[in-house]
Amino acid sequence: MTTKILNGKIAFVTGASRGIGKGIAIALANAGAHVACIATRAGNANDVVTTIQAKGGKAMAFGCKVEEGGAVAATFAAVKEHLGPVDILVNNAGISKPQPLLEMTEENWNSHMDINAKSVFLCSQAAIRQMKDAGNGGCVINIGSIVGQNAIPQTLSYCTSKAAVEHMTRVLAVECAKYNVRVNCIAPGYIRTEMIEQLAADGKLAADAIEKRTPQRRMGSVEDIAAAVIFVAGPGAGFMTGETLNIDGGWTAYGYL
């Protein structure tokens, strides 16, 4: 049973309807947080809310297009009204649509930048405003990717957007430390989620080859990432800010193909 180290905290998780975001939302609730589960449409997050409530946790679903400033402002206002000011923000929402460079469309580039990077700016700004006004500090956790550091062919827009998330983390951390707000990034490696399974089914990813390339000889699990989020959000990481944690089974450290 997870210790309630986040008891009473208000957590805002984007992309909470499935995959890593769903696992993070459940883990935060298990740790005692009251979780605002954010999806493009509120109904998409109903399953995770039901799962949390069935285990005695607290959660509400909210709909928000996190790449749109007006929608983000309205959603943060609604969360504050219903739950209180945000203490923990997890910027998890993201997309991955591989395309070779010479076939890549402007739409592909823009959608990755908007959903993977612009949303981090918009949500972080809104959350940190609430944290500053409340005066209790806070924690922002950006879900990046090891491809923000490692070059993977046919994923220019995805890699670039995730590199932006990692550097945004450092700038936010330095600027917002004076508000007692910590900002860190968790960079997952290959995690077995619906998105990875779909990429494998589409022939855009070779699961067996990834497992062989990974020193731990497996893909990661959603629980691996959720556990890292709980640590970074908790008091044990109180002096950590501006950092990126690679949770990748040794992928980045291993430089040999």
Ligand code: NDP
Contents of the next structure:
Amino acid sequence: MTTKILNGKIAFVTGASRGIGKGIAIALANAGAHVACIATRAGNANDVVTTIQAKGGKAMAFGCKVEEGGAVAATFAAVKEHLGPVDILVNNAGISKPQPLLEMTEENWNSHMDINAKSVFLCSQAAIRQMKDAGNGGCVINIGSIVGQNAIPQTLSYCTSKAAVEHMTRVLAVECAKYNVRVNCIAPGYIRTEMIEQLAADGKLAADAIEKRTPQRRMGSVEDIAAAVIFVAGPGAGFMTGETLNIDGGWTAYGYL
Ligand code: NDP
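Having seen the form predicted on its own, please provide the structure of the form predicted in complex with this ligand.
Now the full complex is given, and it begins with the chain already shown.
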């Protein structure tokens, strides 16, 4: 029997109820991890937990608004009690609500910075405290975006929050190497999820044009991102920290018409 590369590791995945986070949670469980599946309400993550358990994996659903420090602390305590101290944190929860600059509200700005960026500080701090106390090292993977490096009109709050996630990755990596904790960022290109379907339905994203501009001529799948997470979380990436991996079908590399 082959040993699964993340056998018995405790993984904490935010935004695990659907889309990219759901794909990551399932892939981590397939690799042998026990997965805490986080969504705004525990009930939203029941479906992914059932899917994992049906395949013989171990998972539990927890409700937590990742931008609320008290809720984050309580959820990490509950995960430690029920599953054990966290070895792998995936900061995936996020929102994208484009608004033109001249109409952008303070609420829009604050919600992106809180849910997409402040949550990375709060969850990383809570997770790395557990990793340091347990003494086994650990791994934090932040889900950024290629728009943290590439400017898209009408998305100032979203792009800025994702640029913050990428730089937080570097600062956390250099500060926490002494605890044997690696911190990396995966920056997806356009991935077909409810977030993208909703933006397209609202006329805020042109799916055809995006596919044409992408050298691989398609949007990514949640499995494309989940596969990168398994690599970064695994022993093959043991000397990798403070890095951002773009998984975008060549979108960022492309510089022609
Ligand atoms: P979805 O909108 O499909 O899913 C978002 C997830 O985040 C849900 O599980 C949702 O939980 C959770 N969530 C939202 N707000 C909060 C909150 N305040 N507290 C806790 N959980 C919350 O998004 P995607 O799967 O498309 O995106 C996942 C991540 O990937 C995001 O960070 C996004 O920015 C990033 N990304 C996505 C790209 C894409 O093309 N799809 C491209 C680049 C980056 P609930 O069910 O409870 O609402």
